[in-house]
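Just the one chain here, laid out as structure tokens, in the form predicted on its own.
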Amino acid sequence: MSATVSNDIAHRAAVLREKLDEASHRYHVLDAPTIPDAEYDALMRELEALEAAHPELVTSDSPTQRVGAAPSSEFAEVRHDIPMLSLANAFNDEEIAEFVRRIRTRLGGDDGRPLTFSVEPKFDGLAISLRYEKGRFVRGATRGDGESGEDVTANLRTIKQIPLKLHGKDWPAVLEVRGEVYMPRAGFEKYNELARNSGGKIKLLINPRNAAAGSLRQLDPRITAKRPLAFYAYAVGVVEGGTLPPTHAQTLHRLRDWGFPLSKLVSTAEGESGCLAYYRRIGAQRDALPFDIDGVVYKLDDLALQRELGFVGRTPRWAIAHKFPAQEQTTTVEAIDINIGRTGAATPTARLKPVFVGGVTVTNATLHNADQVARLDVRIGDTVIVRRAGDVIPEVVSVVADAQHAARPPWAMPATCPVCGSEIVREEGEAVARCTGGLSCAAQVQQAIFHFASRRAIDIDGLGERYIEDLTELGYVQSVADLYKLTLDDLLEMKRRADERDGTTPETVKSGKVATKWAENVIAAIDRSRGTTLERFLYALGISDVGETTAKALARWFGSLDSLMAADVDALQTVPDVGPIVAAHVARFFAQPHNRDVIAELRARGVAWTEHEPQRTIDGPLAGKTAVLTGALGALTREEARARLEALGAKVAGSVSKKTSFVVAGAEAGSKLDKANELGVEVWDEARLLEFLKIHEV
């Protein structure tokens, strides 16, 4: 150590390792988190700065050493200790049968003892080895023929599953652990999220697993550091220096006391029946798993039983891969279309020669929108790779290129809407295009209704989401406007036609009392939301990005409808907290003659509520301030908490961040609630809120 260094501080080094490295192995691998993300951040700020001051303090499995290497030109070659060699394939159930029977065979017959396998699921993702030494990380490599690999060890470091130092006890001086890396299916799909909103800066991942390999194999460690990769560890190579137990299962639990993550799917089966079950089980859980897995994998159990049986060429005899069915495949596009969606969204979908994936057949798969149309170049006639993972809509993955595509035109998004004529429009930074039909477009009809419905909105209580899908899919309801035209006898019809519909036609004098019930009901829920407010009206026409709070704003604002369907984009903009993109959506909607013909007869059908002149200050006690409610409240509901608060002056967001002034946490809050004492926001009790309420006698 330096003289430079005291031991107080070198000491001190050395704790926030053992802390931080404690703490990450508790969240990444146990699943067990022991301290707030917040202390974490400041022991590491801490270790950080203590290491900048003192680099002859900093150890190779510092957590501060996670990402720091510089960016290669190269891998350098490793050789494999023991060859990585690959598993032999099984596609059904008599497959597996005649490699039990091998097994059987070759270790003397049936003695009528049942085998013990190792069973554990074949991850989707890219195989790699770790060298351990004297319990250090000191080299990671992938696969690479089997024979040798390339040296990944830097990349490897960034993953915060792979422990830089063993926990633990008795392990061997040199202990080789094996395992797969692989990107789970949320962070794929959150990085690919913001790859679409990037303007084309992020480059899309095409799938989990290529994305895993590629991640692993980028030259700048910092660039891996930044995706969403993981580890599960599945077997041992070399082991000097120690001995390990003499079973497969236990030797992987040993591997998670020296803090290796397993999976929780990892299990032992008895025989041929045994491992069929687990194949089956794994089989109906795939498609809810977090992770890719492309099958299962079965190891005789006895380490002593595998050496026995040994390898037959560059496969082990006594383990075997049980494959699932494939879940890509090649096809043709034979058309692109264009799906509006309950929202308006517009996605392009490709219209497919029928091809069998992932066990049914596909004719159709969602290309997302048009940068995804762009940056895969996707065009009519071309062949393409396409997914289907179990209820997930098959997706086009990748062009297979060909000699013609060049000479096939390019794809477009159309400049209306197919269903209703209206624009299609895409917003400045957004990555979807949208119908602006809005009220009027048959395919967001039934979402409309149902938004223009709740509670929060016109507030026709006893019309939910099923009975509005009936009115619409009968046509009694073609608009929002259609709903002030309905009498009791056409909800009765609607409601005997579609109980035919569904074969379940009442046949008692009980069911029709209680259809007339809810049909006196409803109209009666009809009648009273002829009389509202204008802000309820403006959030019930559901504008894009138009919540209450904004609606609020506007109404007090403008004063009157009229007046705010005058309003330009820069008219709109002087509304606090009303942007630019906010302020378009507003003005294209009440641009849309559609939208306005059904405003016209909502007026006309009696939809009324009171004007008043434009108030543009806020006054109050809480002006300025942003508050946010969280948990449940005893004296008050949330909504009335929400609409005092704001009749204070105060804005009610929904979500905590460096500009909110302060929370008020009921009951059972939860993560806004630690949002907020991670940001130093401050905190409010029920107690306080309605003491300040009736101070200001609100």
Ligand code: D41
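Residue numbers count along the first chain shown, from 1. If you superpose the two forms and keep the largest set of C-alpha atoms that fall within 1.5 Å, you have the rigid core. Keep in mind that what you see is a predicted model, and the values were worked out from it rather than measured. First, how it differs from the form predicted in complex with the named molecule.
Relative to the superposed core, residue 308 shifts its CA atom by less than 2 Å between these two forms.
With the core held fixed, the Cα of residue 579 is displaced between these two forms by 2 Å or more.
In the core-superposed comparison between these two forms, the C-alpha atom of residue 12 has shifted by less than 2 angstroms.
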The other form holds:
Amino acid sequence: MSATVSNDIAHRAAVLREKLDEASHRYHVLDAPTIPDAEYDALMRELEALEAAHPELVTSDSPTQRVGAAPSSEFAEVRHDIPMLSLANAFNDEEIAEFVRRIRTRLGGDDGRPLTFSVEPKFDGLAISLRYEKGRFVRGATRGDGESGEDVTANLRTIKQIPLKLHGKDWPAVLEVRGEVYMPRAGFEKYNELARNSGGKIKLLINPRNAAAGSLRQLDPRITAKRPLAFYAYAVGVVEGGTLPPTHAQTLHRLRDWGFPLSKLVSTAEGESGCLAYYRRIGAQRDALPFDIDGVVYKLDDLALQRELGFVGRTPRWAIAHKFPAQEQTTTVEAIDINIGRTGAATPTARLKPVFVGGVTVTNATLHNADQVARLDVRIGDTVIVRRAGDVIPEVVSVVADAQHAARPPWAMPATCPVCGSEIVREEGEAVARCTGGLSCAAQVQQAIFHFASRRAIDIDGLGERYIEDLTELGYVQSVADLYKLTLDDLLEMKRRADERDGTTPETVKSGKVATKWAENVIAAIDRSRGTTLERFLYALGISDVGETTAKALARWFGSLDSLMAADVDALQTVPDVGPIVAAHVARFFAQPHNRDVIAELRARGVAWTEHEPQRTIDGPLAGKTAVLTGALGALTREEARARLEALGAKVAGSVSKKTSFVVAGAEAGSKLDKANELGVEVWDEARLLEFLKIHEV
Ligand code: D41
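Switch from the form predicted on its own to the form predicted in complex with the named molecule and give that structure.
Whole complex next, starting from this chain.
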């Protein structure tokens, strides 16, 4: 009898592995998820439970086994049976023409037909090799010097895009897949955001390439598992007991069938002109891509011709990397200035000796905050590496060590605001220092007005940044409320004075007409903006951390500005998604007499919206229900459980009363569970909660 039970269990484990593998492949490799995350998690938990109860069922390629535990002390050396070659680089069109000519000559001259190239992006990561035996991933190594690298198998196993078991069929008995491990930009940014807020506990990653390399060199695979790495296969090495197709492009497609991701950007091109057209097409998309690339690679597609050409040293004659302009350059820091943002955030900014990076000339780079300056130890006069990737703000990545660095004074955040002279303070637990000048600080006023007038806020069309600067600098507007006293004559006079000051536009009949039209439009737009909504108004006020979503939640919850302004921090925190930090910002904003004055003036000058009764229910299957969480949940943290219940409309309370709809009791639940039983309140165990979430979450 026990045999049939364990057969059933073994079968179930196999089914779960199959399902999980397929779902993970669809999610990570094909980018087309088929089952919700919650379902995936539930299947994974079931498999984990089965394997925990029957350790003999665990297989090395089980999806539960991606992260192995025991940290090793160093990486073993791995010799590459077939050396991993390197790529020649080209930096301009002429070098590509030369590359194609050389191939032609070696292959016996022009036969009138263009050569076909497999063309692909050049991912900016770390080259690695993966060995599969009988379809199972057995060893992975870094490229190292091409002859031998380091055994990083345990770390590579944590990368979800790398199959632990080959998919499909007809794979060779031994197959070595080569490719690049890289870190997508979003993951890199998210990781660094976390690091920046960790108060120095998590180290910042320098750039996606270093991040990929550093992550693979972690001795503890649990650390690697937390890094958002991805993989792209671009070649094969050893092949035994099987064959591959005759062209490179077909080989890449075969690898895709076996479970490796294939970039949508991979293509084929005819001759030199086709390659160059590809270079420009990919170059135009570069900034918008979700990962860094430093160029494209052209490979003669026909593998027989590749063999005929062979290589020089370690570099194949049949392939070349065509590089894009570098996204990192070195330059010197001429000064470190402070930029004051809309909410007073004082951001140290490096003024740089102009340098051409990522296709543009860069003169400033952000240093984020004082901690970051200290971490990098940037000092005025230092040589630094600046990076500009995509449309992200240029940043200082690191200081290039030089003999004078130590002699330069370390940088410190100034005590006062360079714009208004108010004190700069940094509150306990916050990464940013702020100018305390509030709306008496010209820098903050300008940006506050700019935000207030922006399209998604109060929406005053035609009032761009330049005019706002002029209006504030020439003294027409000191606060957002002043916008509503502007007259046509004010605007015309302001414009005339600004033109005079700049010595630019001579007054002509035509320019006079244009100015009048502009002024009329602005006045009309200001007038239109008087009729608004509470949520837009709240968003327009520019309270720290109150974006459109929070503004909407606050407007719904309170219904009127007066009841919102009267709410204390505790009351604010009852609003869905409003935590202690946002609540504190909101309360502090409305406590400031200056802000209250501006609001009163805006209302007096006709800015208005319809108010309504508070709407304190959320739609959803748990609308109107109050839940209480107690004890330890295994699969979720308390916070996750709370957020997910709230998302379904529940209110989550701290203590059990007659009004409690149900109590979720985890392990070792104590007095709250007793109370629930005493009052006859419904009690859910974790399984019931998970089941409910599974059914109701979209
Ligand atoms: O995306 C890349 N970084 C990439 C690197 C690529 N797409 N193709 C490559 N092809 C080769 C050959 C032609 C030698 C198989 C490569 C590299 N090599 C490479 N990466 C690092 C060293 C060599």
